[in-house]
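Below sits a lone chain in structure tokens, taken as the form predicted alone.
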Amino acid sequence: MKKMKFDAAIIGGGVVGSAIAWKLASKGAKTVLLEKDDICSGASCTNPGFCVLSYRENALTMSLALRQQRQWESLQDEIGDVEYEATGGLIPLTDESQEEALSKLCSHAKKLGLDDIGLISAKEAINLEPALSETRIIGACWCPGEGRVNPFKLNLRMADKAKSLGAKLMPHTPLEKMIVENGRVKTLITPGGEIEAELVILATGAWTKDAAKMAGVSVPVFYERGEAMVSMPVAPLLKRIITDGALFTGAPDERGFVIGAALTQTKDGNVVIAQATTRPSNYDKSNTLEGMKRVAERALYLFPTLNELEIIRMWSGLVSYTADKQPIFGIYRDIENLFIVNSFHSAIAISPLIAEMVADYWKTGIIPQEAKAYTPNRFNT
């Protein structure tokens, strides 16, 4: 079998691992990216592409999504065009235990380094998206600073980028296996061959829980999955990205959904829908009518307008959280070149910066002290 060495071995061609590619092989490290399917095939072609700031949960990621905010004209120049545009935030707001839960949000965001957000009246949330109904809603969440991304072209372009700077890309390679000697990760096991790497990097997001046991680890990385839909091209109606009040307090029915809207209009004039949130088992990716169904209702009462939408494709990716709904980052405590990048919320839109942590980490071998708290073994203790 085939024998290549490799300074870094990332498993997962998603947004988080195409950027670790890219950053590492900037950096000089010889790197491998491995993807049992096609680049950008998991979560990341599902994303409905929000660069959020509003509804951060810690100082690590606020952070990162403020520096990111201000880097995306010179990402494009260096990556080429992802389509950013600054379009602002928007959550509608539908009854008062919603208005309740976005004041407390604001004041988290505030405390958090955000400083432009707070809540609007119905009148003024109309004036920002007229296609909403001023009859449905109390008020909004407004926060300026947010926008959206193609996620499409922001994970190709940096797989791009990173194969330019001489990184390998694999698609359709399988890990297989992990063989672990003297606290290592030694050899990966695909079907392309055998890889060894000083750094091992899982960027597998909802699958890492079995490819972390491939190295004799547990973690506790679970998933969910998210339902959405796209329309034909049509005419601009939304301004702005659109997340649901109804998100931020609705639990699990009785079917297990959670419902809310969360909408976008892409550049071409595609009108993206989300989302409904069930977890599946046996990594389920199928739609339900009951889902989109519900979505549907949910958007047209917010926005009664968009009832002439003629739905041309349906969807629905997978995307990992923690027992502790925080991000994992770092090295496993007993596989000393064995590196986690998990569960980072709407990571999207923190990619590169995640990833330069990552590459910082191969050049220094020193984890940001914002990041520590991040460690995997924080579930070992």
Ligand SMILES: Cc1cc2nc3c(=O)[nH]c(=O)nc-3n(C[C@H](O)[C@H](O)[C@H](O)COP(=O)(O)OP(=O)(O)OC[C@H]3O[C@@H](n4cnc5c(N)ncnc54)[C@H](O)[C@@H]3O)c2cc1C
Given for the second form:
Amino acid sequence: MKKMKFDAAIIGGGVVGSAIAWKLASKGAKTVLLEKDDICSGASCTNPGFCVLSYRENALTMSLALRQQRQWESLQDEIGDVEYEATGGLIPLTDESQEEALSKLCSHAKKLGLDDIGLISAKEAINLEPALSETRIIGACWCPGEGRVNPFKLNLRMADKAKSLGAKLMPHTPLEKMIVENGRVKTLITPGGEIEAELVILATGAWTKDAAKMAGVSVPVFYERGEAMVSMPVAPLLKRIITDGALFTGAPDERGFVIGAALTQTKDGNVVIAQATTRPSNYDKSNTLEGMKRVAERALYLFPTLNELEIIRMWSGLVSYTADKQPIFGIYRDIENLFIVNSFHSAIAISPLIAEMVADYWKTGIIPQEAKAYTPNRFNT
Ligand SMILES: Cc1cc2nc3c(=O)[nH]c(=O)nc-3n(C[C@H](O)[C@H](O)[C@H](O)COP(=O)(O)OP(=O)(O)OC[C@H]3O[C@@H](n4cnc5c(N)ncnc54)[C@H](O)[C@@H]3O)c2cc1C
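Switching forms now, from the form predicted alone to the form predicted in complex with the ligand, please provide the structure.
Next comes the full complex, this chain leading.
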């Protein structure tokens, strides 16, 4: 069996793992990235690439998102075009409960440091997004600093950059087993050989519970399935990233669905429409007719003129969340070189800066003060 040694081994080639590989390699770490399927084949290839500010859950992720908002140009200079567009983000509201929820969200976002967000009238919303239904919306939440990237390009370009800096990328190489000795992960067993690394980073998204179990570690990470669809390219229709206000009030219904329309039109003219959310078992990524039908109905409720759109593809992705709905970031208590990075909500835009924190940890052994609350050791497992 082939044996290899690295400073850092990252498991998972989504945006988070690929960003970590890039940032570690750029700091001089001898780095390997293991991915069980293709690079960019998990949740990171299933989303419309919204770069979210408005619904950041805590001060850490808000500060990362605000910093990244100012860095897209320099990021693209460094890794290449990821189709960043400063579209602004609109959350149309169709009833008073949504208005109340979004008013609270605006206050929360302002407390976290996002000044430029607020509720606007229906008329103002229609000026910003003329295809919205005049009769159905009662107002909107507007966040001008939001934007959109092409998530495939971001993921793949970060992985390519890591490779160009000397990182070894191992797609189609699942981590199958971890050998733990004296409180350290000693060896990673894969079909491509045995790997030793000073630091082992689990960036395994929805699969983190199983990956951590290989080291005898139990973390309360679960997953949900988000279903989405995309249309044929059409003439410009939508200008902004649009997130349905219904997604901020809806608890799962009696059939287990949370339904809302999150839409955007890509540079090539395709309209991407997400999402129906459910909680499946066995990593089931199939689409449901009910979910897609209800999302389409909701999209048409907000944008009646989309009724001629021809949908060409649908898919779903599995996204992780934790018991307390906050991310996990840090070393697991009993295993001194096992670093878990998981459940950062809407991780696309903040992945480069999450990765920078991991690379800084590798270099200095320091976790930033504002990230300490997200230690995996906060759970009583
Ligand atoms: C429909 C939908 C819409 C979304 N919209 C947005 C949005 O607009 N903006 C946004 O920021 N976020 C959005 N998200 C969420 C976003 O996709 C995730 O936050 C992000 O992709 C998580 O990245 P990740 O690298 O942590 O996970 P993933 O991309 O899932 O990567 C984890 C990787 O680990 C690999 N892996 C797991 N176990 C092993 C193993 N044992 N060995 C080797 N490899 C392993 C998996 O194959 C996978 O590739 C959306 C999600 C969905 C489903």
